[in-house]
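Just the one chain here, the form predicted alone, laid out as structure tokens.
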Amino acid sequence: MKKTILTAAIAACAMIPAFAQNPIISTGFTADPSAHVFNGRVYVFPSHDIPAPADFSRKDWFCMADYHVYSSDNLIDWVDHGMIVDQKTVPWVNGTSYSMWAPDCNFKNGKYYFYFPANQKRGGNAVGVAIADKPEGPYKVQENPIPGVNGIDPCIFIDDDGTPYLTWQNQGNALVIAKLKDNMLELASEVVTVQHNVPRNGLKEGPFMFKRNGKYYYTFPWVERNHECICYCMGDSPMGPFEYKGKVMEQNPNCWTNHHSMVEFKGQWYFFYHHNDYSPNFDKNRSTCIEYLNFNEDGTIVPIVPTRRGVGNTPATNKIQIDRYSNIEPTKHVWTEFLRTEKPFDGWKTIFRNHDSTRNPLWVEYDRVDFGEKDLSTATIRCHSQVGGTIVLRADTQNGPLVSTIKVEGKPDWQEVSAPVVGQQKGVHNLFVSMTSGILVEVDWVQFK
């Protein structure tokens, strides 16, 4: 999988596409998204991890010194719209704690208000916000943190009627929500601690709240055993009581924390979590992953089950990062591994190993590839083989039509290898990529023109 090109063009104007499949952000580290839907896309608010500096002295901890917005109105293309919010601009704000935790951000009164939590210069955390005319930008900070707001991870709930919550974790460690004022600034209520029965105690933090159905569903990370997972409960009321109902993700055991949000986009629900794909020995940096979200019929969430696939039908004419596969045929001899174990932005590739003509071929699976509806002629493999092989492309089975098979040459390098597509498919397809012969096979990605 390749990392998209930074340039310092690009950079300037801030408009950086990222890839479909999960993590959907390889541009740097995105943590805590926080997604919602503006005029016809989905906009997400997430925090930026980043390596720790020389002015801050735990290099074993999160680093955070500012946010980005970035947008899709497909979820395959997305855009990084450039930082909006630094810590070293904000008046209240401590500019050496990168602190800058999970923020959130919604749309009253015409204008965007961005609530972000951060390390004070007296001490202590506080919930700033910012406000735009549009979500990507510019935000203009305001001089002081909201009164009476201490803690972080804010989250910003706008009723049906109009009216403004704000939930986060408080500096006690409990979750708290309050009505806001129409002004969006101020506390309109006394803060309250969300009333839930989750059946342990644990760390609870990062809460998310969204109306579905006439529900109220209150959802948050919770350390049930050593990591975090997704819980949630739901209520009558956004003020509560919300009774538990289960876990929406369960821990992961190589990154301790997770945070999410939920959103509904052109009639489908979609769940936005973090995970530390980009950096397996460090789970301080985390990356932006977005997996399909389903109700059973009397409201409850189906769990979820992270993905390398994540969602949407990625066009043929795209580069298909098969490293992002949704199956893989069920022994050691198929895996990924980064192109470069020193700059991991750059991706995975697929490795096919040993194949011999006692064992079956050996294959990944890519969900939903669109091909469209116009004829293609060439299908394209990135590869690397010393000695050769071939590689054969298939659609919906791993025995279904053949689309192309292609014949690698044993090279030194890198390689793009093409070959006519010998079955044409029109529409949505799986597609089946498979070595059928060869000692080892490298590929990076598939593409058809």
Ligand code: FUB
Given for the second form:
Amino acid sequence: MKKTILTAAIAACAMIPAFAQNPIISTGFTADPSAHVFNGRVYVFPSHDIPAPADFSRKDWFCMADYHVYSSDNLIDWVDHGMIVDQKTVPWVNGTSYSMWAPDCNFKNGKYYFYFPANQKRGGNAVGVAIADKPEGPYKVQENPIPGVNGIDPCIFIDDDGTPYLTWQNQGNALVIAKLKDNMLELASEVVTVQHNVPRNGLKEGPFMFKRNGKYYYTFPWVERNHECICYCMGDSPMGPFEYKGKVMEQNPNCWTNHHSMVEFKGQWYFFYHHNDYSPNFDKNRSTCIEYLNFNEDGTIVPIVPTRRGVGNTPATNKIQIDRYSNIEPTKHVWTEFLRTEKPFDGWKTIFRNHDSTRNPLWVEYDRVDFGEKDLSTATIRCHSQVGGTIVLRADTQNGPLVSTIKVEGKPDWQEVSAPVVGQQKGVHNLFVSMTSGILVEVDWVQFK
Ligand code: FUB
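Show the other one: the form predicted together with the ligand, since we just had the form predicted alone.
Then the entire complex follows, led off by the chain already shown.
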């Protein structure tokens, strides 16, 4: 029996096209990413937004039927390990409520404990547990939810002495915390409201807790104004009190929610969060992004500005999606659009448009391309231009070493155009892509061979 389940889990594994940029997953929506490092890999446990199916009447609301888990050993190549928990197979969950809210997972006593909130058959939200021998599953769902945990957005924090704490948003919209028993399935203490001095009222949910240099960080989304920013507090004890320290990420006016986690991996801290990049007109279909997370000397967090570029180096031999640029020339003559609005997961194109031949070249900068140590012979772009133009690739700066000049002939259809690499680069460089002649050239990607 066990063998059958394992085989099914492995068969569901899928490599996700690797781009090393935001959003990190392009095979479906992934919200509320909870990241943990297990056995040298980063595992992300997100919610799984889906467009509302016929049997879900609220077309304007969050709709989540199951959970997948994803992992990576380099934050570039991601594996979808397949579905780990389904609303239909959890005995206590209302199987048509599509309410599999933000989950979390942690490791204790040789097992992985996956905590997930959902709507109960008898009404109200509760938090259930599923247990596995490996982070990717298969997970065995517990018959009943955790007694006394009524609410959503569980975060499971395990202190250095092994004591597990569960914190969540309770039915009254307060952030609460309790100790868990060693079995990870029952509360071991009273539920207390988390003491913090966040300066204003406004919804608070999605707590994420971690410890660094002996300090406890209690972090959460907070509707400070109209949308959720991510703020944080610090304290000397896991149960609080916590002192408000500020915002990690400002609210995003295009997405009502944000939800995050923070993890150290190979000596660098990372901030996982979500945004609705692949669904700009409906903010209940969200996608996971990652940014570098840095700390000041005193342990406070350096605020983070969301980027398209994300983290990691992109191999020059990958299709470099320059629409995920790090920087763009400011005249608004370069912009991005979906390749096909009806298929957002296909990604974006970068449009260079110049009516004025006296204008300086139009450019985008894409940081951290890894050219490797071997010579590369060709640069190829996938592009579209009715009348043609010239795309120039340079390293490091807008006027830096010339890498390749690609002449694009006017054609009605998309085409791949190659040109020799004239300036070899070794190692990691920023790539500048400019249109130096032409009226309108659309570029999908750049790739070196
Ligand atoms: O994903 C559904 C809900 O949206 C989560 O539970 C909240 O934290 C918010 O991100």
